[in-house]
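Given as structure tokens, the chain that follows is alone and in the form predicted alone.
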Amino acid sequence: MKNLFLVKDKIVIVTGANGGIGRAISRGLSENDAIVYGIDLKTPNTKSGNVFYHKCDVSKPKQFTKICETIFKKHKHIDVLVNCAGISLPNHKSNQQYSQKNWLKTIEVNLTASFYCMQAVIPYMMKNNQGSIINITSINAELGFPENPSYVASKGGLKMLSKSFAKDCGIHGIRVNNIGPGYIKTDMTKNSFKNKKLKKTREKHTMLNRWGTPEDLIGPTIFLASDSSRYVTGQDIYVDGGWLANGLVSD
């Protein structure tokens, strides 16, 4: 049998791949010898190995609608789109003083851009009649978490927004599915790791008593991107070291 975990020459758009976990995604799959653009707002149009980067704003569909035409035009077809484009904003208050400013760019942003990034690579797939779509969402789609009502309310909008997807275009040979990440070292947590009290506190909800760093995604990754998953659509896989089936944490 074929190595199953193969994304060699698959054409994989990947958004947010400027931040910690877009990049190493985006580095792993090239690895891989997959074809990757990767889409950021901050990032110029460079080439660094099997990484194309575009510059581009991911909540303005024309922008990233002409990407992916161009994309098509040269490849024949987009196997892969890795939505992991997202900002947290938090603000420390009760969530009766949370901005309306900050949520509805929270909602643009983690939530509405992936939509629209969807909507932009589906008619693609659909000419092939096959692709993988993989949402970045997060242990907070499942969990509470205090003072980022927007962020929390995103992560849980895109988990369900995915199964909606893999509803409508399973019958096309297009899947979707979430990735969810627990506590990952990335400039957004940087914050909460360099806090001793709060970085010992994380490591202590896990099972396995560390934080994650944004190379663990790489492999779920490519699961998903690859034949190793042709039958998973509309499923979560958390990558949080155990936290959300940790049941009772110790002292």
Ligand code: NAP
Given for the second form:
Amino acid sequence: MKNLFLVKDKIVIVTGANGGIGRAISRGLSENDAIVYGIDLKTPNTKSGNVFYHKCDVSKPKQFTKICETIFKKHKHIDVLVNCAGISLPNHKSNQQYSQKNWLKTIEVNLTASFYCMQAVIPYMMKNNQGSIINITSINAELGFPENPSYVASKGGLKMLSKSFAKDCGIHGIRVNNIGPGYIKTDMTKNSFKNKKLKKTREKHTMLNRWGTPEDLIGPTIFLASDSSRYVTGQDIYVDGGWLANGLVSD
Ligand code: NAP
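Show the form predicted in complex with this ligand, please, because up to now only the form predicted alone has appeared in this conversation.
The complete assembly is shown below, putting the previous chain first.
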């Protein structure tokens, strides 16, 4: 089979496209000739390469629905949605002291907004009886990390939300999968990356003995966006340097 990983001319929406991982995914897809619509709170400019940027708060469903409508009007298909927008609000105190405000905000952006975005895009994917939705979860969807209960809960919830949508949408030719990054060097993780001790601890937790880069997420995204994954749905792909599979963390 030739051109298994082809994403040429696919219409892709990436949320959080101005962040570390979202930017790399958008660029990676556009360099492989996909037409990418990058959504974020702040956007660099209107167009860069094959990436068209739109300012949008994904927790406001009306804004995102309007963008989907415009994209579909223009291209007559929407093929891929990557839900990558996310926030992390650790409090560095015990969970009992975690604020309700941060709990609600994190659940709203990481979980509820992903739900809204899937709801908005699916009617357009159904029109062509095909589509691939990729939700960016985390190793936090599997493991208990400290001082950030809403983040852990939001990613665990998103992991299962994907399976729920995979079940309901499979009949319409729409696949829904998760990509769960390990520690990737971006703005979100800059504090632990800058701290020598924390940086090293995280490195050692992987089997590859290094942090991930945003570019490490491009290949798995292209796999799930392309027809090479046409029989893959409801799955979790962890891009974590072996973090989750690691049985022994050495000193
Ligand atoms: P990042 O650099 O902070 O990027 C996140 C982007 O999402 C930012 O551009 C942010 O905008 C945007 N965003 C936040 N709220 C939004 C909203 N309501 N509407 C639209 N855009 C919004 O972080 P990242 O590391 O690339 O994270 C990307 C995704 O990967 C997140 O879902 C994160 O949870 C997940 N992840 C990251 C890691 C890691 O180690 N970095 C590990 C596991 C999972 P502002 O900057 O303006 O707020």
